[in-house]
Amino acid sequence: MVVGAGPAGLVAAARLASSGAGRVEVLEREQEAGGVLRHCAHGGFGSRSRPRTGPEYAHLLAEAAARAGAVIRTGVTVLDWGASSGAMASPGLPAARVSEAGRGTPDHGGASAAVPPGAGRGVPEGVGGAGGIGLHTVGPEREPVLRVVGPRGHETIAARAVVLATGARERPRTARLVPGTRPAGVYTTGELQQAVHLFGQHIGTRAVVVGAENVSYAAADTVRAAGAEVVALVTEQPRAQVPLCRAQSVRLGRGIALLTDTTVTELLGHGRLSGVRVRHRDGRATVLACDTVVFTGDFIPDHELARRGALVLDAGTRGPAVNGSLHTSRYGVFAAGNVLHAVEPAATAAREGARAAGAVLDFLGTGAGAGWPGPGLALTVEAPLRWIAPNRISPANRPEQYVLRTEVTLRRPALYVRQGGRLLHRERRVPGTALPHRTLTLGAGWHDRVDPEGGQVRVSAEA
């Protein structure tokens, strides 16, 4: 079972599918599959060779999952894990189906007996603590099992292995704690990408761009295509986070102002937007005139699901804690894409997927009773570095690369990884300036250099 037709998820149902991995579902709960790549119009997703737009790279990702033989649902909500054992319908959810996934067509249709409330939450035997690194033999009654809503109704749903490929999304202004009115006219880029590219609806006539990232520039794009002015993109940071000729011929070839070292400090008008007040971080303020006001960036992972299945989070991401092979602290639980980073590139989430379809393979191969990794050693990061994924490290299971973000600029910064005081790999990116918001990658190398009992492995950036 998949959950979510992101790029993660659709390359995952794929690989399974037609590796003969049995039934392969994938659960969407938007009426479309592809994730945000629906509403990206621009290009620069597939490959070099052949770029494509966001909704041809979904189209193409979909129509390879559903050819491999994963059967896409779409308008399918995941509400909650179920219990492991017995799969029943849920309390107060009449005729509900009970179905498995990756046993072949659906069964035991109406259960009865009623789901124990909070069932499904617990962290299972072996995983999810602070102990040791080896595997941790456990059952087949621990399966998992969710609890969904769609065009049959409810249903609850057996898996032999789940993939939570449910992305990220983009903070609103409220969860910014930005202070002013409550008009019409503020939006998320994915919000306004969904106005203007799905629906075509009208999003104002001057707009105030949050943030100069490379989403930021999506955003200004897309308001340019519905037609209406950039007034300025503002950033809290002393300059924009991407390459310095894109933002060169922003500012000067489309007359776009940039705001560095400038925060919105409060939303003005009533009924409809009329202005954003800013402030320099010299203590400089003004007022710009908008109807329109556009916040990107500031992903976090869309973790619900996570959270509700108690799968171990980590505190640098925000997302289920992984091994290098994207076994998350849950039995039979795995998870790739941006539900682990907010957020990386769709050819990243793509790897990703390939990747946990691999390990679920492997997993599913092993048949029934087989052990699944203990909690592993922690991987964690020294600031100026803000999180790093995967962020748990297990002896049999290496990643292809680590993903890492900073909190500051970075000119020509080193990567030290280093267990205890014990050196173990020295890194250069090249090239030179690592930036806010912009990926930063780690080889993993020195994977089987890490004492088992060594304790924590911490990742340090020096210049």
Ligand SMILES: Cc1cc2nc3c(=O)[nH]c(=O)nc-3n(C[C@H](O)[C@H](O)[C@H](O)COP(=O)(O)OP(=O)(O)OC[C@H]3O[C@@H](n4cnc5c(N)ncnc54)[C@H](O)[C@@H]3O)c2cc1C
Given for the second form:
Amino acid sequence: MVVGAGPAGLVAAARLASSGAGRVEVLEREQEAGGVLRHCAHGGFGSRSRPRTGPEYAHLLAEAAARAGAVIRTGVTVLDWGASSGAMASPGLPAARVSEAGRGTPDHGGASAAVPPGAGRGVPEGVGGAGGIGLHTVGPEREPVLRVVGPRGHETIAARAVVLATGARERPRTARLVPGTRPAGVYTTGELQQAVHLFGQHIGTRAVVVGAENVSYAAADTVRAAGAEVVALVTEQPRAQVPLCRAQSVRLGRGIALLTDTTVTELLGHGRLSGVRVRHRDGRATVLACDTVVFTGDFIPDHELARRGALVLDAGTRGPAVNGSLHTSRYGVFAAGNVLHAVEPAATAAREGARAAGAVLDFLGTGAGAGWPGPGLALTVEAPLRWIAPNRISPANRPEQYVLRTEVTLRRPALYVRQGGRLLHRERRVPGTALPHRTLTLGAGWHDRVDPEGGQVRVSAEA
Ligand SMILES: Cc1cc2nc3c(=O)[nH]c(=O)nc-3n(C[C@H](O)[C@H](O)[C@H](O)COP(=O)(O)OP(=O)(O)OC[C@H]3O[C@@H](n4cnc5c(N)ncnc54)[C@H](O)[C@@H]3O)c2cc1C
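Based on the form predicted on its own presented above, generate the structure block for the form predicted in complex with the ligand.
Below: every chain and molecule of the assembly, starting with the one above.
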């Protein structure tokens, strides 16, 4: 059972279904598969040699999953976890039905994606492979059970394995604690893109975009595509979090101001937004007149389901803690994509989906009663690094690589991996500058040098 039909979930499903994992279902709360890609109208997805728009790439992935034999059920929300194996209908839920994914039960509800013509089997371009695992026995070993609601009402579904691929969301204005009135015209990028690209709604005439990372520039493009003017990009950072050439072409070529070291301190207006008050780090303040503001970035993993399932969350990422093969702390439950670490490129989510599928196949092949890896050693970061994923080390589960983020700009940083006083690894990153909203990677070659009894492993960055 795969929860979420974004790139991570769709690639996991394609790999599982094409590898004979039994019945594979993808549960998706939206009416269409594709996740965030559905409303990313810009290009830049898929392989470098053949970049596609978000909707094109989403279609390709959904097509591959369906062709491989996965059943994609849209309009189906996973609400909670049920009580252990046996798949008994929950007494609290009306008209609950029981189906057992992965066991050949033919009965299923919800809308299923049609298999589009001309699609091939397997994983499409731009998607990486998976690796093997070793398992360690810990209890209790109970197959996961999901409570879901969809077009046919409530169901309780037992699965031999679950891949959580629920993605990430931007924190809205309220979660960012921005003071002021509560006017209309306040969006996140996701809301803006859906309004413009999916529903063709009018969004206003003058917009301030809060943030200066890739997603902020995508939001500015969407504002312009909707026929509105971008007043400015406003960031608390000292510089844009994109390559200099991109920032300059937007600033000089399109005449969009970039206000750095600047915070939005208040929203103004009754009924409709009339402006945002901003303050520079040096104390200067002004009001930018606008009827639309878009809060971009500041992503948080969509971890509600993981929390409800009492999965251990990592303090840095705030997503489920996972080892290198993407096992979570809960028996039979794997996690992949942005739920692990908030927003990374779609190709990373897709790679993780494929990797989780590989681990599920090993798990099912070994037999679901064979055990589950122990919690492993904690892998943590030191400031100014913010998080690292995967973030648990178990000896038999070496990842392909680690992804991590820094809080501040670091010029030519070297990454150090230490256990106790012992230096396990040192790596200088190329290209030279690490930016707060850009992916940093760390190789996993040092994995074999970890002492399983040696306590937590820490990663630091030194310029
Ligand atoms: C504005 C924007 C622009 C971007 N531009 C690019 C780009 O140019 N290039 C690039 O490579 N990447 C880009 N990305 C990043 C990319 O879109 C994501 O990395 C990718 O979509 C993550 O895939 P995912 O499968 O982890 O999650 P998502 O795509 O978020 O999919 C998660 C899915 O899970 C579903 N779900 C969640 N909870 C439940 C539940 N309880 N029950 C049922 N379903 C559930 C959601 O509805 C969603 O469909 C962009 C992201 C944004 C926001």
